[in-house]
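A single chain comes next, written as structure tokens; it is the form predicted on its own.
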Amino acid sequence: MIDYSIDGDGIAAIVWNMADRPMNVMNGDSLAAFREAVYKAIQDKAVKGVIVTSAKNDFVAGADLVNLLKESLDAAKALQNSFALQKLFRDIEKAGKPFVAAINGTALGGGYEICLACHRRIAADNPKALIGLPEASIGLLPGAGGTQRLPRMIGVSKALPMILESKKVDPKAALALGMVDELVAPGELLIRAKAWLLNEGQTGHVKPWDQKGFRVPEAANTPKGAQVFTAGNGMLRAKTMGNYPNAQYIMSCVYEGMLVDIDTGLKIESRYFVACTQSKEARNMIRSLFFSIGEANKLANRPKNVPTQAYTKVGVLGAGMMGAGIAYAASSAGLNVVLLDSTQEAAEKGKAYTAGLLDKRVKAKKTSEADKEKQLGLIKATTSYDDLKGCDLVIEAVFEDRAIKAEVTKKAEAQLEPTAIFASNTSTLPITGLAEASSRPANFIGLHFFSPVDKMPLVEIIRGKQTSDETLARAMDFVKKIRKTPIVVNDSRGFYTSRVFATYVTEGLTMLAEGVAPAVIENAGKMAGMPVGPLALADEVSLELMHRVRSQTRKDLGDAYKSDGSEPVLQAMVEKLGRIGKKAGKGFYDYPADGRKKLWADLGKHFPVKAEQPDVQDVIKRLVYIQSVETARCLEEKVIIDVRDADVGSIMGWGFPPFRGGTVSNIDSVGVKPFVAECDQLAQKFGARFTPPRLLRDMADQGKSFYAA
């Protein structure tokens, strides 16, 4: 767990080396024997300088959250453990001797805690490793002096970002921060490191918070760390509004621990990340933003005893926005694509979008040209169906047409293998309904990519009535070859995510026309955690495509359709004032070329707005809400499964507010029982898409929630 040695020249080994572990974290026992062999070297008195290092790729990736997790459930004790290891980091600041980490590699959270905590950091330039506090990603706070040392050692107007917004860096950034002290050669590390401490570090052991003398420049009673922290606070809450503890605690903690000693800010440090571990804020963000999506990346719900599928092989139907994209994801993963169009003017279009997408990758020195080069001839834009011959996967990315569709199946099909998948990427539109034009259904599936696809981490993936285990567990093994994170659903139109995501669109909607006044909908989805309020995303989405949607339904579903309050809004918007979103620079909101957008002057001539507004905590209540019960009837449909699913899917898919949990943890925090009363009345005042499923009721009869806790 952790290698001990000394040299003939004094010189202390401390090896992180967890066995039974793809990377090192920190927990009890490995923390255990770290500390037994921090104090065996600091009281030996022939030890000259002690080196910090791994002997894995990398170097110490952060916390093991189970365990702290666990351990937090008792916060007295958890206090206590903070305390403890505050104490060590101490210890080895005021050892008398040098310490020096040899970062070989990723070094995060705890990890590149205890690099702080000795007194210099040598960094091999590994580009490819990260360092970083990226703590408040999942709800927490740097809990080992990250806030206190990081501040004191580059300053607050460089630290607080990084903390703040969870930054993770390579080598040369940190290097140019300040947050190493030197880069060298991999294969040279530990001959520098053992340089350093024989040499500079026989005198160079001293932090300067520990040299008399020493202030914080940028503490909040000097000029600019007043302005710091003044600005700070104001975008804080621009950007949080106030739903995320742990942002604020991490502002207190650098607020008012540079205006003290070290060793009172790293108390405080310990006080206000006890308190992040027991907010619900924090537990649902680690559970559905580590656990689950963990899970889901590592093909947790993939069916067994199908073998891996080796792609080398895709072809893409369609080189608009969304084929070109997927044709960008699979060439980055190094699969040859064929990328059809009607025209071959389209099809380079689609391969053109790849290539922007890569100068903009060169510009920023995160690519080479020669790499772009290679990048784009794997990808072959052509008309012609016979170039599909060969390809493991075809995914259809056309206009949302049935008859377009089946045309484009048959077409594809009569030139690949028999074992070959086919995928559709439709938004809406069931996927055992397309696979009728399929002579084999089996291999039939649906993978619903996010658009922009470069930038969306998700892929929800749709098992049609006909798809068999190995086509899912295959088309799992492309979403994860592609570096995407994948969740299952069962078919249903709409699916899971555009299903749930339509709800909070089709809330606003219904809102304006009751008379609520467009900006109380707008900030009360942005104040309920929302990227963007319901009004601006139909705008984004487009209300003549969602109004295209509604009539294809329709049409469906015949006298089984049911209209709502929404249906009138899309329909004077479209039909009558001819606004058909943000694409046409007139939607609800108005797109100047040279400005900023801003809602429609004239939206209330024609949605009059009530004298009465409502509480806007009730319109949150309704946006939230209204999402989280359509997910629990998805979950009683078995539309989808597993509730991991449809947290990491709400999170990834549409951008459900992550300290929320995801749709379901939401209940969970609410809990099951007074979420169903809170929806009863949701339902007799609004309406009955509100109303719990029995699900809900079973549960909150039983006392059940969805996680254990």
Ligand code: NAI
Second form
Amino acid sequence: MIDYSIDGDGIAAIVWNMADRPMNVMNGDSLAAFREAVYKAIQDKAVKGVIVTSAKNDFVAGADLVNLLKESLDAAKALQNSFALQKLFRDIEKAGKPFVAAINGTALGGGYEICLACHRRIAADNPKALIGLPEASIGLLPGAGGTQRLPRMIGVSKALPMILESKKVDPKAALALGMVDELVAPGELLIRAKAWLLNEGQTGHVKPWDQKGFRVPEAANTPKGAQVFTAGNGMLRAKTMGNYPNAQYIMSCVYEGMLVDIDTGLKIESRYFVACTQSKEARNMIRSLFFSIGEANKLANRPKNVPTQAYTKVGVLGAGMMGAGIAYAASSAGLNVVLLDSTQEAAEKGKAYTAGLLDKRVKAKKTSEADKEKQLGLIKATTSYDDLKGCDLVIEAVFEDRAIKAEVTKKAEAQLEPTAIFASNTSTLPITGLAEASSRPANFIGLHFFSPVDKMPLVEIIRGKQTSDETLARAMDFVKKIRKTPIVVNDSRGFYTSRVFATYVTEGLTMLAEGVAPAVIENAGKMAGMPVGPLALADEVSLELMHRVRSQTRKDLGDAYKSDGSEPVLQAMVEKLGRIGKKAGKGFYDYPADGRKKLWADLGKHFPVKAEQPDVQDVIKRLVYIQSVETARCLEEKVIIDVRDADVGSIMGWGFPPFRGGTVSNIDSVGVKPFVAECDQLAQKFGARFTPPRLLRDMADQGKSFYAA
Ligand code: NAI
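Let's see the other form, the form predicted together with this ligand, since the form predicted on its own is already up.
To see the whole picture, the full complex is given below, headed by that same chain.
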């Protein structure tokens, strides 16, 4: 697990080498072995210096979260563990001999905190390696000295954004920030580490903060520090709305810790760290953002016994916004892409989208001109269906029109092998209906991408009535190949993501019709943790499109169609007022060409604001609960099967607040029983859409939750 050796010059090597893991991680076992090696090296008088490194491609990836969650169930024990780890790292620092971290690859979280404890950090110039303290992204904070050592080393104003925003940087950027001290060619790493230990290290093994007269750059009691913390707190509040206790704790660790000596600072950090581990928010975030996304990426729900499909050539029909994005994603994964549109010009324009994105990457030095050309060479822009020959998969992203979709399906299938898969990227049309145009509906499936495709990591895979297990498995292989995260849903109107997401927007519009002040609605949305308020979101989606989808649904469903409180608002905005959304520069907001959007000043004239306004907490509750209760309905109707997919889809698909863990975890966080009771109250006050489905009532009666504790 940890290899230990001493060479003829008295240099000890402590080498992380966890054989049974793809990456080195910190857990009870590995830390015990590391601890033993560290003290052996410290106590051995023959050892003049110590290299800490790894035998794997990466250095150390951070804490083993399964282990961490288990160990933190008992807060008192968790605190003792944390103190013990702090002491180990502190003993490295005060060893009286030099330790150097030879960072051969990725060093994240606890892995980088080991490096921080060493006297020098030398990194191999490996552009694929990532260095940083990303604990904040899963509701935690760096609890092995990160919040104390990094700001002491590089200053508060540089350290805070690294920690709060969970930034990971490559070794070059880490050098520029002062997070590592030296960069060397990978082959030189150990040679240089040893040379440093035998020379500069022999006198350079006292940390600045262990030297007399050390002052923390930008501590809160310095003029610059006062500024940094004042501005930082304001920014943090604006960004998190107080929803992320760990972010506040990070601020406190740095603020309080920089005013005291390092040993006291480390104690402060341990206490805040343990507080994080006990929070609902961290448990929600770790569950969904780490475990559930990880399982989705590993295709946990892939039908078994279907051989993995390797892809070499895929077709994309329609080179518009979505088709162009899909072509970019597929070519980025090294696949040949046939990008087809009705004119050569449109097809070329779609290909140019990839060129544009790659140009930006070249500029940012994330890729080379040669690799850009190579990738562009993979995309064939065309109007000819003949070119689709040999495609293993064709995805259509033509206009949202049944007749056009049916026509391109037939034309494409005529060129394909009988085993090829045909997928639709429709956002609203049920897959089973679209499959009627197909001569092999078992090979027909929905692959619902999100816009912009290059940035959005989720793909909602929709099974039609006749879609086979094999097609589903092979479609999942494709999503994995292009490095996106799949969730699997069954066919239904709006599928899962659009259906639940729509309830948030609709609830906002309904409140407007009820006389709730627009600013209250919008702020409540953001305070709830959603990326934007529901009215702004409606503008983005386009009020006209929402209005059109409703008209279509009304036509499709006939008497079964249920109207809701948002309809008069949409009708007035689109038909009477001609305010159709952001694209047109006017919707619920005005979008001045040269400034920030502003709520339309005349909204109140058309949707009078009531004198008595609801408590903002009640508005937040409505906006959040409506999404969870609709998700429960999707589970009951088996539109979505796996609760983890529901959580992952909500966070990655439409930005449901991560601290709530997703639409399902949110119910568990509230407690199923209280959630049902509150929904009943909401239903009484605001309408049947809040009525909890049978599934939830039964769970409440039986004292069940969605996830085990
Ligand atoms: P778009 O209008 O930007 O692109 C559609 C493209 O299809 C155009 O380039 C058009 O020339 C081409 N096209 C139309 N008829 C064709 C035909 N017969 N043969 C070949 N090409 C044809 O539309 P967008 O936004 O890319 O949407 C495409 C599909 O993706 C739609 O089904 C839409 O509902 C769905 N979708 C859209 C999302 C969005 O955010 N815009 C999100 C998810 C799905």
